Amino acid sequence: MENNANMFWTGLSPDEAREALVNKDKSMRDKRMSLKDAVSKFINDGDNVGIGGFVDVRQPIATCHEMIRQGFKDLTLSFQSAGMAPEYLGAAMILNPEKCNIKRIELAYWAHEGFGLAPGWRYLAERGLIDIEDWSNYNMSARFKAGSMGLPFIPTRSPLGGDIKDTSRTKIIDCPFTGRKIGVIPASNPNVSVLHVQAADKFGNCIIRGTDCTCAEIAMASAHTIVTCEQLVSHELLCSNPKDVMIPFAAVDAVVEVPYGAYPGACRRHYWFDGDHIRNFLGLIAPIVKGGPTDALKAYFDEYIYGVENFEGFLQKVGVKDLLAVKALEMQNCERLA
């Protein structure tokens, strides 16, 4: 953290973020690489990691699995609302804090909506194992927006309507134009962001279908961005309708094609949630919160994460039947929404 005029920054300070952007290679080059290589190259101990998606929609699960296999220390996680991505990372910390360690989270919400609360967060928070900075979805979006615009802060009235101003780095100032009180909140500039999208080309141009979840702002606010995608398509096809491009290539550093890369969460137009898998996983953590044994959770990690080489191995363990079932559910929902 960098101290500056009574303000501390997690991830990059605004000046560091601008310097990183100026020095970044913005050429249109082939950025395809393995997920193992991308995580090894761009995620370092002590980093602020921005997480894309929303609750359990388009969560970068494949990337989180790889992070767990490689290990991480003293991370700050920054996100709006997230579910299974931080849940996997938090559960890895519960099992082995020497190998996988989260220092801090900056967030609006960590839970699973219809699938329940987050036992991983509850375990870590109740024991005082992580620092927590409480924001809201709007405020986290605004923070990423400021970071993507190269601004050190952004003005917003939102913190004035509740106690967010008392639980965060919000500053209250007199508006120089109206004289009224207004909140200013610090930019978020992660060292690296991890995102999952529907389609990308080899240069890093990305298409997102459905809720965009501030993913473009997260990518452009970060020094580096790792993108996993359901489909890797040609540049000509992806850019045939330029308005579809949500994230531009210059913001992306690594592109990895990982079908089902958000499973057991959902990915619009590809597959629905696997509610059984999510509930079963949360059920492995819940007893630990109350002092129960970690054996069942450890067995899950040994089989599904540590026991495989990559995310494809995890999917093979899950089985084709379950994957086809969540794809069929998504097709039913698409038809109803059409």
Second form
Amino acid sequence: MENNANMFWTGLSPDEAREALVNKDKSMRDKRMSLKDAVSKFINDGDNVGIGGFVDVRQPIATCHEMIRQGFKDLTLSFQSAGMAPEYLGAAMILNPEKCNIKRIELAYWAHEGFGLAPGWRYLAERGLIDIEDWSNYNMSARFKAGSMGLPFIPTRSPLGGDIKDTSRTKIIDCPFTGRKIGVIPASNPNVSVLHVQAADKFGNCIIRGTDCTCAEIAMASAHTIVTCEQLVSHELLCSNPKDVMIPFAAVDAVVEVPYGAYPGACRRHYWFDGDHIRNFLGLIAPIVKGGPTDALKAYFDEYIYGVENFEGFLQKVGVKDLLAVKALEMQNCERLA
Amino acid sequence: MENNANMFWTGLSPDEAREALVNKDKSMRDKRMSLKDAVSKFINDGDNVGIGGFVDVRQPIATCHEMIRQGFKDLTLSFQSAGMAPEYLGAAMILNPEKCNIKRIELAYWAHEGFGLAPGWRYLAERGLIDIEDWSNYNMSARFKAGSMGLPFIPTRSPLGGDIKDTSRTKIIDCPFTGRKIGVIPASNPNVSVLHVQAADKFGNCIIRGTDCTCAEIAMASAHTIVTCEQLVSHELLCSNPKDVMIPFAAVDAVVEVPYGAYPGACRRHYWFDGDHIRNFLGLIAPIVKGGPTDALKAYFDEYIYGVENFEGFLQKVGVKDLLAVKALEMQNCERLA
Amino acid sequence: MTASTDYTAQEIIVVAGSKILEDNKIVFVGTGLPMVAALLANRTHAPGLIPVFEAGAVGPPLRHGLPVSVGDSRTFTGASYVKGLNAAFELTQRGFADFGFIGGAEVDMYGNLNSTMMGDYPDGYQTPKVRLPGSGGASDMAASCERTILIVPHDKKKFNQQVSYMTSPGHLDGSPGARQKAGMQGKGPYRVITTKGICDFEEGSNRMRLIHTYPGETVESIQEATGFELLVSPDVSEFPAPTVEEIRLIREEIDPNGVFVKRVAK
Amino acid sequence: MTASTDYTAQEIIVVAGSKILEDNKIVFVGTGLPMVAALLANRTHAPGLIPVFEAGAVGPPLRHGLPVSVGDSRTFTGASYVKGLNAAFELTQRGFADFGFIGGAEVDMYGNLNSTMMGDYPDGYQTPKVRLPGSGGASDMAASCERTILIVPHDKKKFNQQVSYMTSPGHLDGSPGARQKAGMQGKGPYRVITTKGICDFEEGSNRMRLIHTYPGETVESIQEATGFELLVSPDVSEFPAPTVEEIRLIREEIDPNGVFVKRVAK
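Swap state to the form predicted in complex with a further copy of the same chain from the form predicted alone:
What follows is the whole complex; the chain from before opens it.
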């Protein structure tokens, strides 16, 4: 609030975002690498990180686990509505703020809808450990969209009337054509975005099933993008109907095949939510908000994140039974022959 | 130019466009009707008509023929780049300005790329018979986009620097966030839009193959939309992959199955251009630009448009040979098993 | 149409919400009880109701079970149109959404909602006493749906003279044309559904006004639970108890696992 | 690499255009000769060239014949990404297009192009002497591609001190930072390919400068055909005649029907 009302850029300014793309190698080349390498290469301390997905749908969970293993400092997280991605990152900060540190969050919503509120959010916010900038889902989506369009701002009616306009960098102007009031909000151009999608080719072309969320806009707005995917397939198959491609290769820097990469969240056509895993995890953080001990949360991190080499190690800990169960649930939502 | 530099709304103002939608029956109901009824019901004298397609791709030719048969007065035509749609409408005005009358054109381009310049355009413009407002392709597309988003304007960098900003209703403002100059252009909300697509269901959900052009934005921006389609299919088939749907039913008012409805232009997966028919038609107008007689053009209209009941009658005049030829050409561009 | 004698506060909210939804209208559905109410309306008097979910689904038949998220796979199967958040909110900003259906943690007499924070605003914005999830799409719906239906549990602490933070603007300060003057679109809050009754907003003053009391409640008991002076409609009436069939639909077909409709006895 | 002795003015334009395009770069391709040049580059030194067409296709392999329109079906088959005009221009405005390749009917010494009208501007804007097709996407490319390559037939009436109408802004008045001051992005015009030679723009003055003369032309013959004073690079050199193989590719494989490359003898 103190400074949100004044204008400043987090991530890249519009001119910097343009220059980043102009100077980038945008060729159609093989971008496959390990998630370890992708996180180490493209996520730097101090970055503004755009997070894809929506609440617990298609969140880049595997990438968040890897970020936690490598540690991060002074990050700004930018998203519309998120669930387990910031919950993991935030819990890592609760346990060890030296190793994992979030400086600021620009968001519309952090909770888990049917699975409950976000204790990590309450902990960080109520203790004043992070800068907060509230927006709405459309505000944040439109900010990424402005960034993806190469515009410094975009008009929207959403911030009119309420308090969001006063606690964010929104400005209310008189429309140059109608004279009526309208909101204008600054573009968001993250340094890097982290996304999970259903399918990609090695060049980074991506297919998304179900909601696109705001993933394409985030990727196009960011200077760099790390994509994890359920299936890495041939360019010919992926682009057999080019209109299915939601993110073009030129917007992507790293492609990593990570099956179940959004688990315990959901990924259309592949798996539904693991509500028990999510609720259990939230239950480990909730007592800490009220001053309780961190032991149980630490044990989870030691077993599931720090105690494994990579996301496949995490999935091994989760076990086949739970993975098959969420797969079976999704097959009921969206029946398909293999 | 005289008044383009001052602000006024053609079609609907943003507030009127909102009210039109609010008061409209947006239910999922059967919208099939004859093209005759659709044109008679939804296109009124004085309307701003948004025209879909791009140059000679997926232009709503069948609808333009029907408009000519019924006559039109004081229309404003709005499009990015168009070819045969305004060429037919403009030629009808050359022949009989009492019956068919265009008042104004807001456009980026009117010609035929590889098939040549547009003599209808030269005739109307050079004689000062219509108001002209020049934009660029992105300007016009973005104006429809702003209209479809419910915004009164949208920023774009395109009009900066050149003369378009001075002959259109563009304004150049200082960006409220960067302080740098940026263009803002007013939304376009046509009274009615006319579009041709590959497939639709009876509710008006539309699938577009190849370029979307700016069709979805035009449909969503307009108060009413007439869709002609190559194939009218069941709702279940059309929406079997909902992500293929580019225009949702609520934006559409009339659905008419018109095979070859963009002929002699092209329609991906169905037929390629009939270059000979296009060039022949342009050749009938070209001499009139230089003051030549209108007989040959009149003969074309009498035979192909006024002399037939509907577009199927036109296709019968064209004949099977030419229709099969353009179909065969497209099968080379885009091979598919039926 | 036997009246149920065994229903919970959340269940009557769902029934009330569903009855307000008109057939063949487009309703932008927020997460939680609004989803259950939209499903109930669809299964009863409004088979032509068209739900829109902010994650992008337009017009799904919702035959695969209750979504637990507005981005849930269950909202997409059979939908007419699926894009992402920008597309859904642009539809709304354009005027396609007849109703928006939203919840909040706190409401004032003009239908302004808070789902951001409890505490000392503006000074304590960065250190809230209780940090709530945030707007999500609620403020977008409030700003751009033609009419909004609000769901707020009835409690003196939640029906306040002034909300801690105005996340989702309603009738603002209630003055005539306040929304228009602020640059907003739409007619704003239309109904408030609480755990005790149903309110509309008085024309002119734009103040919350009781129009229906639930069985077991009175005008007085509801005023007692409200932190501001509630207007009362001259035609105030009792809202009928849900029918046995409505409760069966909710419990057995729509939310059999109690994802949103908790089985706390009334 | 035998030099051709039988090529047309349009053919050498195509060859010159193709040589300027760098491999693995993204080029926004306007209609006409730029399409032929992009195809030739792709078939020769730049197999990794990524064409973008304003109607929406990104990165098509272009193996189904020469498109006659930038919205042609032939631009879509095998593309990596296909949306519509807004998406293509937004990519460009964002900074994805390394080069834009455009034509015009008239150009000035700062690379400002006209494709709107000939006549008395501004007074005669509504009654032009000759009405041209209009900007199409040219002014968008001029405003937002990082660098632009211009194609203009060389003729004293077309290389003018001042263009009738500035459709596609180049270096504007040539003053340092003129584009930035106008709010524009990108470095602006990079090369001008004419029917007589190739120009760049002098650093500092941003004035058009001859760098290559085609066979049969001299600095003098080109200045003679130019309506303003053309600067001449100290390193001005002859552009080699197209090779037999380049001409064969254009005539037999790329544009066998002479859609854009007309068979008028030089």
